[in-house]
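Only one chain is shown below, in structure tokens, and it's the form predicted alone.
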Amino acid sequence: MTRTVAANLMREDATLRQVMQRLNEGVFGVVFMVDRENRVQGMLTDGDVRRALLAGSQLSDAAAPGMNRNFVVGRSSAPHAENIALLSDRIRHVPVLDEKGRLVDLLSWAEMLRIPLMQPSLGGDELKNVSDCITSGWISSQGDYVRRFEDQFAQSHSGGHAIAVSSGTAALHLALKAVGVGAGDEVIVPDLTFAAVANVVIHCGAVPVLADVDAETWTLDVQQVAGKISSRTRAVIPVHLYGHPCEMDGLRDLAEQHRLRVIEDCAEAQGALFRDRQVGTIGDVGCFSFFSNKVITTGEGGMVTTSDPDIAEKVRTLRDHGMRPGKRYWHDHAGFNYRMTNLQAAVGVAQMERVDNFLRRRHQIGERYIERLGNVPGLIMPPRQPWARTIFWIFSMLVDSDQAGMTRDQLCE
């Protein structure tokens, strides 16, 4: 038996909890139950757990009563090909078992047809918190969820300040409008990033000024930026491409030269590190996304980090409105409705206490794909310098053509 399919295997007297601590290990989403002689009596997935949470069970609780019964399998006896041809849009997991029930393979969509993205991990406290917004009655922007999450997230990245908001599109903006960039103002933004990040440039009446990026990063190239800067230049945005950190010292210095912002771009580096600090510390402002495919997910959501306290007092205003804090109905600023729900910030709490999973397990797999990819002629592996710890938000790669004797889009394909 190989060690993946092992791996989803697990007793009938396992409980819900532990059924869901191993969904949550990596096992292409399907556990399956078997008796003291390893044949297979069930099959459970996220799916029918939640189903029996929802029903009255406590994670506590037998798992058995649970999982499904009913389940299309695959015979080892038969060809392959046959066996692979069972599944479906409907049905994303065979197994393959022998003449007397045991498994000996798992034939997984997900593995053989599809290779997602990112596929949220919510195997954690995510329901019970949630569960607890919605018996509270605390399921708006007020809500302990939010300063807990809030705190969380600044114990981890040195003890600053951490603002929720709506998106990781919303901190940019609102950290633009925190440092001042307004209309006729110059903000220099990578050519090789999302475009959020040069919208809310614009959004601010700013003009988006495009710096190439440095060829060994894939970020902003600090020679590129020099070039850019003229006397309406009021910020840059490193934007840490692909979980990998900007080269940040030449950054920084280039700044504190010219008196200008720095606002990082961390919406796909949660956990890297620049020469041992993390990311989000080092400039000014660092902007945060929690989309579901970022290393953690609150659905939609997004974070500022500060050390400064009047940016993160400007934050926090311009994020409700504008309303002046301790006086309601009172607004200093034009400012905008950019909240994050206590329903979002459980999720996020829950994510939290397991991210060191998740970066961990980007790790490895970041490992694994260079280890079978990286001698392979005309394939360049993404960056990874020394001073810099990646996170491998995803795992991209340059193709030489002529060296791998075909063009990306055949490559793909």
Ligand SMILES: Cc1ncc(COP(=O)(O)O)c(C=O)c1O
Given for the second form:
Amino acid sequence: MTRTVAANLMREDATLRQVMQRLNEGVFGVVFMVDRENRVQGMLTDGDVRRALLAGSQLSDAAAPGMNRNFVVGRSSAPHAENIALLSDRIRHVPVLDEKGRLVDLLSWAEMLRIPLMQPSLGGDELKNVSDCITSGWISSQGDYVRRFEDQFAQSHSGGHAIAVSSGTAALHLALKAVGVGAGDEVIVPDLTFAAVANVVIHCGAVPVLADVDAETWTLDVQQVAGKISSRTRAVIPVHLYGHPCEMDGLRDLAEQHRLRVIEDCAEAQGALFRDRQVGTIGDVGCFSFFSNKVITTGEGGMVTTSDPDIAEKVRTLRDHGMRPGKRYWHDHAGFNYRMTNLQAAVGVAQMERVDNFLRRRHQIGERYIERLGNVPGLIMPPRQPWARTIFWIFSMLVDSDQAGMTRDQLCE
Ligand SMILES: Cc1ncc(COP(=O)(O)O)c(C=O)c1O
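Same protein, different state: after the form predicted alone, show the form predicted in complex with this ligand.
Now the full complex is given, and it begins with the chain already shown.
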């Protein structure tokens, strides 16, 4: 019996108070009353408890008299699809009983409607590679998969340097440190992004300065960035949001003019192209995330890319406690432990073998959504500039509630 199923069972002699407490703790809003042999006798919902109380019962009275004995049940011997077909907007829960009448599963309408935002695809060599780490004992950051993963990533990003780290946030933090961002500096970041981008600036002792994004790309607007530059500005972090690249030409010109470092946040955009260039190869540094909802995943993990050998060396050193390469326990900088483990990299190697398929499939699905939803009044499709190749990371839309006749939240519901 699963924990979910067990959490929905109560003995027949339970009181209304006990049933209410259980309903309050559970997620399904229903309990099943069972006899001593665990055979289901009836079902109780919030509504049944309320009706019993309104009819004069006390909280200390037995709940069983108010239970519903006549409800739709699925059979464990029936095919799963047949049991699911019993659910409807009227029948929200279907208990699946075995031949003795004991609850073995609980199907819920809400669960069936759940479409996951992202599910990692781990059906390649991931398990084989991880098993290899376990059987060989190479589970820390010292193993061979880390180097292999970095090589694969570098190859697919113009052959520059690729340094595997423990998260996308660690990648951003190391990138800022490696280009020398420190106390008193300012770093321009978009006002629409994930919090990690501003957090790492603060962790460097610097000040994040927010610049607005533009409506066409949902990424940094070069004019807005220009208006935020001061004598303290040291760097700018264009975030290729939701898989669509920033307009990098204008940004790079501006950065050159003001001697700013450009750190691309590619956490949501691995494989996206600005003109014909991969994101992460355009600025001084590129930062990637391999959290489980990203294009490829290592569970948690990240990568720093750069064509600058000095930045690469700095990142490698800072990732490993600031220890000088080739001179163990000699620490030139106060570094971090931001290393990726061999276990994570083992997953990453297998993921990289399939990344082209992941990107192709994202495209098919993204185009399909646009084909079907693009003409619905009030729905504004995600950006797709002619100079860009988006990767549709978490297909996102804007809702014009006047045109759509409903708000965003109503649409979500
Ligand atoms: C734009 C952006 N930057 C940075 C991060 C941080 O990456 P991580 O969760 O791997 O630390 C994320 C991801 O969640 C992100 O979406």
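Residue numbers count along the first chain shown, from 1. Since we're looking at a predicted model, the values are computed, not measured. Just so we're on the same page, rigid core means the largest C-alpha set that superposes within 1.5 Å between forms.
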Practice problem: For Asn337, decide whether the Cα shift between these two forms is 2 Å or greater, given a superposition on the rigid core. | Solution: no
- Query: Taking the rigid core as the reference frame, is the Cα of Asn199 displaced by 2 Å or more between these two forms?
  - Reply: no
- Task: Spell out whether the Cα of Arg360 moves at least 2 Å between these two forms when the two forms are superposed on their rigid core.
- Result: no
